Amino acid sequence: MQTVKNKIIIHEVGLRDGLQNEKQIVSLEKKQHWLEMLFAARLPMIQVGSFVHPDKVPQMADTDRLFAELNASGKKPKNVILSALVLNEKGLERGLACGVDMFCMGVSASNTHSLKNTGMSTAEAVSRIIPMAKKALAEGKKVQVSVQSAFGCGFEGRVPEQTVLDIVKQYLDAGLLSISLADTAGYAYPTQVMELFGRIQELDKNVECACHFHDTFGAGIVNCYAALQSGVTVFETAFGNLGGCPFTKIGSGNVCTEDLVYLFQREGFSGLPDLEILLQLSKDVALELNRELSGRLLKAGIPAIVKE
C-alpha cells in the first residue's frame, strides 16, 4: 500500500523526546526560539514537551510554562498541532489547563519497560490510558495513543506481535483511530514493520498509523521507508537525530528529522518542511549543548542535486 504524496505528516518531538536524555537543562528562552524556528520551516506537528515529575526528567519541568506562553503569545500559525506527551490524569490535567492541541499517550508492550517508564504495569497503563484519551476527546482534543517497545523491548528481548496487537484492538474498540508504533529500544527491521503495520490495517480501516523509530542500531530511517511503504502517514523525528528514552536499557537517538526529510523530498513528496532551517537549527542545537549531533545531513549538508 502506497502512501499518498501529499499526505506525509512530520511530527517533529526533538524539544520532548529529544531533549529529555540530555544532562544540560535548556532554558525556556532557547525553547522559545527553537520552536520559533520549527514554526518558520513549516513543522505541521510540534511535541512540545511532556507533563512528567520534575525530579525525573528535569529537562521537561518547563513545559507548563512554555504552552502557555506560546498560546499567550499568537506566535503559533494555525495550522500547527502542538502536542504533549502524557503519562497519567494529572499530566493530563495539567496539560488541558495550558492548551495543548493533541495528547499523546500510550503503553509499553514489554511489562519490565512498563514499569520503569509509568511506575505501572502494562494491564493497569491500559485500564488508565483509554478514560485519560476519551477525557481529552471529550474536551475537543486530538489524541494519538500508542504502543511502546512495539518491536522488542532492551530488558525482555522479543516482545509477541499479538501482546502489540491484542493493546491495539482495546484502543480501536475504544474508538481511537490514531495510533503510533514506538521502537523504544531501536530493534525493528523492516519485514517486521511491514507485517505489524499491516495487521493493523486489517484490524480497522480508518485506522490512522504513526510511527517512532530510534536509530540504535542503524536501522531507523530503513525502517520509515518500510512503514510508508505500508500507508503510515505520521512519522515521528528529532532534529540533530536528538533522543532516547531515559527508561530504557539503550537510550538512543530518533530518526533524524532533516535527514528523512530529505529522503522524501527525493522521493517526490510535496509540502514538506524547509530543509535549510532545520540544518540552522540543529546547527544551533549543537552550539548549545556543546556537542557534535549525528544527523547525516547535518554532517554533509544539503546536496546539490536537492537544490537543482
Given for the second form:
2 protein chains.
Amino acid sequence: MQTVKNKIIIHEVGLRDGLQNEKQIVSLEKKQHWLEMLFAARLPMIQVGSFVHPDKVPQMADTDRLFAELNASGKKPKNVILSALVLNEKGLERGLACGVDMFCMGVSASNTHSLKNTGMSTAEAVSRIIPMAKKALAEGKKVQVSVQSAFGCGFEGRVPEQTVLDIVKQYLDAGLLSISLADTAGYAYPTQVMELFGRIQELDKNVECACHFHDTFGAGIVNCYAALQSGVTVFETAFGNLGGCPFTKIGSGNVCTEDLVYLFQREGFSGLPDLEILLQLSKDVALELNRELSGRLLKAGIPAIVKE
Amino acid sequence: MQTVKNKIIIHEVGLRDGLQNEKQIVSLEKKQHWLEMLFAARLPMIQVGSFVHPDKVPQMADTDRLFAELNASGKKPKNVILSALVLNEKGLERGLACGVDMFCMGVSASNTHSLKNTGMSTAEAVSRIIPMAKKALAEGKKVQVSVQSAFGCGFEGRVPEQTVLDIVKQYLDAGLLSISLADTAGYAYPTQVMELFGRIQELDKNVECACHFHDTFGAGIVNCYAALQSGVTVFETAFGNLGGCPFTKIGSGNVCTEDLVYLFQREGFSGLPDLEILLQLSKDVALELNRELSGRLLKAGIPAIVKE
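Taking the form predicted alone as the starting point, write out the structure of the form predicted in complex with another copy of the chain.
Below, the chain from earlier opens the complete complex, with every other chain and molecule after it.
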C-alpha cells in the first residue's frame, strides 16, 4: 500500500549521523548557518545532533547550545520538528533541558553490535530505552524508537526477522508508535524491506514507520523505494550522502537527501523540500569539509526536467 | 509480473559504453584480458565494442580485431553472446565479417538528440535501422533494437510515452522482438519505467525487453528494480560504473554491473555473474584508467552476507 502522495517526511540527519563521522569538528556558527538553510529548504524534521559525552563524540559537543539558541532566538519555524539522538538517561535530561521536540533512541537487533556500540546487550538496551521513551512522552515530547542492524549486521551477518519483530512488539506494547528500522550495515534489499515493514504494520495499524538506509552497497535508494511501497512515511537521509556508523565493520554513507528528494519529486510527490537550496547546502558542506561528497545531484546538478 | 528467478541476463556494456567515453585508449591486449575476466565471471552477454569510424571514436578502433581474434582463438565460451553496437550499414558489414553474435542498433526518441548523435531525424533513423536489423536477422544473427532517450532527453526534456511506443511498434511490426529502452539522460523514475515496459508488453507478449539505465541522478538501481518488476529480463550495465553518452547535455554513468549483480543476488536470483571476479576486473580497470570509479562495491568490498 503505497504512501499517499503528500505524506512523505524527510528526516534530515546529516547534522548528526553525517557530522558525527567526520574528523573535522564543524563550528556552532557553521551548523547554525546550515540549519537556517534546512529551514529555508522546508525540511519538516531535522536531527540537530546527539547528546553524548563530548569526549567520545566531540563533533556533537555543541548540541545543547544549538537547541538552546534556536529556542531563544525564535528562528525555529513553527512547522519544523527538531530531533536529537539520545543513548541514555543523561542525554535525555540534557535534551529536555534545552528544548528538543523529538527524541530518537533505539537498540541494535544484533547483540554483538549492541555490545560494541553501547556496552549493553540488546535485551539490556531495550529495558533501558523503553522507560526513557515513556518519560519523554510524559514530558509532552515526540519519541521515535529504532531498531538498528535491522536488516543484517556487519559482525553477525543475517539478523532473523523475528528478532527485529520481537523488539518492535515490545515498543508497541509500551505505547511507542513511531518506529524506525535502520540498515546500519547497508545489507537490506527490497523484498526484505517490504516483508519486514509489512509485518510491522500487521502488528499495529497505527504504527508510524520510518526507515534509515545506508548506501554502502548501492541499494540505499531502491530500499527507500521499497519502503515507500510498504507504507513507510518517514525517510532518514543525509545531505551530500554523509555519514555512517563508526562502530560497524564497514564505513558507509547515508542515503543522500537531495538524491531521494529528486526521486520522490519525479514520482509525483508534493510538499517536498527545496532541491535547489538542498544542493546549495551540500556544496557548502563539501567546501567546509574540504572533500568530494558522493551524492549524484551534487555532481550532475538538478535536471531541468524536474520543473516540467 | 516479476521476472522468474533464473532468467536475468546481465548484458555487460563496459567495454563499449564505458570505454568509448574515456579519453585514454585502452590497448587491444588489455581489452582481451578484461574479456577473459568477463568470461571467467560468467557474463552471459558482452558488448565487445562498436563499429564506428576510428577517427570519431578511436577508443573503438580495435573492435574488428577483437572479434576476429576471439573467433580464431576459440577462447570464446560457447554459452556467451558477444554483441556489438552498429550505427549504419558499413558497421553492420564490418560486424558480419568478423563474427559478431548479436547486433545492437537503435534510434533516439528525441529528434534533437537523434540529430546531434547521428545527423538523422528519428524518422530517418528508424527507416534506416529496420532494414539493417532485418538483414542481420537474415544472416542468422541476433538483433536488439533500442530506443534511446526513452525516458526523457537532456535537450528536449519530457519525451512522450507514445513517441517511444510508436517506435517500438514499428520494430515489432518488422519482426524485431528484442527491444531495449535506454535512459540516455538518466531521467527515468520507477513508475514511468513500469508504465512504459508494461505498455510494450501489451503490444506483443513475445517481446524480450532490455533496459539501459544511467545513474546520473542516483536512480539507476531503483529503475532496474522497477524494470525487473515489469518483466524486463536483460540489464545493460557497465563494470565500475563507467560510461555515458558523449552527445547528451550531461555526462553520466551506466548502472554499475557489480552493484546490480549484488542486489539481484540479495534478491535471491541465481545464475548470476561472479561478484568476486567482477570486482577484481573493476579494480583493474580503475588502475588502468588511473582514476577512482564510483561503484559502491568497489569501495566497500563484497559483504560476507552474500555467502549466507
